[in-house]
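Below sits a lone chain in structure tokens, taken as the form predicted alone.
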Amino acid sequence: MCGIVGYIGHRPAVPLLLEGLSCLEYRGYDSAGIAFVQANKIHTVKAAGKLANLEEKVATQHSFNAMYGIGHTRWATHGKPTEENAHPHADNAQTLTIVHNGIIENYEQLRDKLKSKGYFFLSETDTEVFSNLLSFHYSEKKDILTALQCTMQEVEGAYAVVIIHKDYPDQIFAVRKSSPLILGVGQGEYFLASDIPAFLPYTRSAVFLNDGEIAKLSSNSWEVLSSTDLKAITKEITTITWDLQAAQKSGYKHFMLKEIYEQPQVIHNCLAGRISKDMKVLLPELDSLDIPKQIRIVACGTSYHAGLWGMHLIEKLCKIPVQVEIASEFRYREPLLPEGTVVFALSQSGETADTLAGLRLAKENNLQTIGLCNVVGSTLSREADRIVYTQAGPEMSVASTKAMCSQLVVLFLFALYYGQRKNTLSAKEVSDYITDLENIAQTLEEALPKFHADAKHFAKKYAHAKSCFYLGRGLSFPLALEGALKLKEISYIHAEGYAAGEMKHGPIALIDKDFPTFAIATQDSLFAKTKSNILEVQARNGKILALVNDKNDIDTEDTWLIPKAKDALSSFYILPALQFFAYEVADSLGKDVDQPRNLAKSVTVE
């Protein structure tokens, strides 16, 4: 979602704010702005569109020597993506200015209340309601922390807010509730950000703020307070182990392309430290928990597709019933959650609002929860009973690629881990699966350049389709869903993923010569069934691009050959092929691959 930066220290603030916002562009945004204090006056510069527009406006202004300030990239929720709606937003009295991520759910009632007291509003945003409500309480309490405490008691929803105030020179205040906010601790300088890359060039020391905590920064100190009683809280400083180079393009045209190519290394990283010398799976995070009687996987988007894939494998290898839930539906049902159910919450960022809400629902029902997450210190990692990190490294492209690969590896490890604990798998079976997993990384690395070249070839032929199907069966069905999602996300071509056997139940009516189908037809136990579904499409003059292990297996318009692998391991070839295809189609159409329209990296609001 939106990106927040804040800085106070010994360097000029404006260049640092712009640099920090640039590091957060991958999150998706439609406008940007900064605010800083100079000569006891709050200056604000905002622009619609890309960050370059803001940088151009800043460059035309007088030189700035402010040593602290705040910045924001906005992804529109309330109000159109205009300069008026861009952050930062001031109060009517121009005494304070804030940036805000999240949604204030009761903003209409609060706005009406403030209007009755004479306040006016210049934007359509819920953020301006927060700034004026804070100003109202400050006018009564004459203390910013008490005013912030009162504001938090009235505001409903998710938010991370950073504040500068004329009456508190050389200080920045921040608060979070259900929206990520991280404090970077440097030498005589401090940072606030939605994500670590914004301050990583300057410090690796991070403090992760929890819900209801207030951060108070000056140029030579920082502290975190409880919003309940405004008393100081002792916080742990976490050292970030990855560097900025891991979050840069390294010569690739787009982050997405780089991250597809990183998947062999991701497989290595996911396995690191999790395989014993005697070829058993080590997940010490789970050793003290009982074996689940059943599992609910709660996730959204790509993580949901990974969960569907994991369901197949877990049920097959360790005979535990699994149900996969779309988090945004799960949280609003009254799900039956029997004793012994363990809820797996999957989220790359660990900040996905609906997934976190599903996790909290599980905890309210006294169920054990396990988080599967890529981001150390994220909300999911702190709230789940146990956390298993996917260790994929920073993923910058909005369209997820290597994160899904890492989720598949860890879900595979879950299946093997519970299989060895339940004795549904023999020691030899576990050892063989582990060996195959370890070997797949090397063969995948060798295969990726050919996959990429093939994707370029097929993209030229299919890039101008208006709609298409992706078909798969068994473990390939979730991959068909993911392939369709990737194409939709970055090329804006309408695509739908289907279980191949469902084609006859309605969708096949859409097939004609201008409606292509991408079929995953690798050699597995369901190959003959998938081949029959392909023949049904061809009988209706539909063009087929088939992903196969042997070009003699099937006679289609186009066949895309990938290496053969045992059972589920084939998925680690199929997935990057689908990703390369979507990437090349989008790139050939001139789309903004890393920052597709209307999308954000982390969906931190409903």
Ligand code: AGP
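Under this definition, the rigid core comprises the largest set of C-alpha atoms superposing within 1.5 Å between the forms. Everything numeric here is computed off the predicted structure, so don't read it as measured data. Positions refer to the first chain, counted from 1. Compared with the form predicted in complex with ligand AGP:
- A movement of the C-alpha atom of Tyr138 reaching 2 angstroms or beyond is seen between the two forms when the two forms are aligned on their rigid core.
- Residue displacement note: Leu16 has its CA displaced by at least 2 Å between the two forms (rigid core superposed).
- Once the rigid core is overlaid between the two forms, Ile544 does not reach a Cα shift of 2 Å, moving by less than that.
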Contents of the next structure:
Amino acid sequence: MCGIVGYIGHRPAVPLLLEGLSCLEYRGYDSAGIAFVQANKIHTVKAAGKLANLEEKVATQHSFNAMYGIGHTRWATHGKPTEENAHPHADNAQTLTIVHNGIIENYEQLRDKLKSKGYFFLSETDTEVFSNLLSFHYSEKKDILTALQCTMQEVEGAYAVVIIHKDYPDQIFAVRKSSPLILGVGQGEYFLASDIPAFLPYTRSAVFLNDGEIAKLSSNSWEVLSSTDLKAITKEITTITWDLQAAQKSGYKHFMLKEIYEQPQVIHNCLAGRISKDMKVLLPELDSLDIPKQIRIVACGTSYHAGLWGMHLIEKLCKIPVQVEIASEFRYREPLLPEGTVVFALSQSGETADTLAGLRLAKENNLQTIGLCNVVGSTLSREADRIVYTQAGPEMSVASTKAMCSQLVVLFLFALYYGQRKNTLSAKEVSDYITDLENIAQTLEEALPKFHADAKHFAKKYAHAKSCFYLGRGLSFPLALEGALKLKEISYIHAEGYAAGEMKHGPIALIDKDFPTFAIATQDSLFAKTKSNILEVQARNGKILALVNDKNDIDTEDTWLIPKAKDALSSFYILPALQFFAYEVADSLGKDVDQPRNLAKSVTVE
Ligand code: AGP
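Form predicted alone already given; the form predicted in complex with ligand AGP follows:
The complete assembly is shown below, putting the previous chain first.
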């Protein structure tokens, strides 16, 4: 996600645009830019890197007294975080410029169409396609609103776009579809922003734009029109009661909680642009690479758990042997890496030293490498032979939540993609899996509040445990490991994730009434085996909180009911439940959830 702002009113726009962007830096901060019209000319200032670089560049240039403008702080999805790719993006004719948050899924087809009409492109972004498509329609319609209508009919995907146009001085236009865009209504001044913090210091009156609506601002008025018939729509003004810091967390107490709730949108974002109209998985980044003879996944922490989960799916769906390695072990044990092995380096940050060392070891062995990463322009994205982005948006909480969800989605897509190429999956099987993934995002959105309430309830009972086990089998074993890691790293309670079948080989000696077990016992092919392991624990007076799909499935101290989903899809329910549980335990203990002691968001040292 990116941060976009617009301002028009009675004050110099540039300082307000920069201030608004600084309040949105949590949405993305790999490059930034502003634009405004002055003396009937569009002025644009952009800079790669943090917002401070843009502020420095603006400060060194001539003073600006423009009373309206737009701004953007970027979280790159298409194109590296360079100055060329930074927003705003103008059309070829320099008649308009835009800032954009979202993903234009059909930007390549539209870019080809525009190139055939003589348009050229200075950046790698999907945004520049939107600005030139709008310019093309404007050249035909000679009216910005009609041109916007035509553009919105052609563009597929998610977008919130703010536009200034030389032929419409003292006006700002905005449109949205699936990406947030909010209007701030001040006293003789108006704001547009991806999120409330950008204008909260100046007004608490907000108007939330809906999909398909067009906002039209001038220095003394605002209106919202339907893109269907360009008729004015009556909009409600909402009074915002949050303070600024709460607003950056969208009202959630911690970034971690906000990011757990973002997971349905993350699933949508991961799928965006990667599903063809005929329901095939598109991963063009991998098309030129031979099908791996075997895959070696190298990662750390939560990413390692995601890799273990991916191993099950890749082996099952596309019959490619997979080994998953803890990067800090892999890098020093002189592994045997047969020819044809492809090494997948999984890393949210793309900066984890051990994972990067594993990647470099693979390259020293002349193996092909694929990076799976959430940060465009990170070291991993620059050193891997190929990179596939998880498109989860910035993850601010040290404890990784939505990033793991995005890794599971992309690993699922890997399995389907190679299943397509190897014909181990029929077109219908792939289509059915894709439909299931698209549906789980919707049902998860509806289910999360209940998961959270249940987690809060159970946390009260288990928050004072000194140690606990997390048990799971099959795909739920990596989730058990992840649940234990989450609890450890934010509540500081000792927790161990274990393969349920392993308990009888020693660990069960630890069980007594003060050593609870969190058991993942959803209805999968291994449920009966898991149930017997749980009963073994129960027979030793162990208290068990069992995550189940039916209260009658097992009789334990506590059963936590979550919706049933088919096979691997149930992981998208189990994961947030584990995350909420750890969160509520830690919060009830008064821990610093977003910045736990001793930890860093990215471990860039050994
Ligand atoms: C996850 O909650 C932890 N913060 C940590 O284990 C993290 O997953 C690990 O350091 C790997 O980070 P990466 O994905 O950025 O490489």
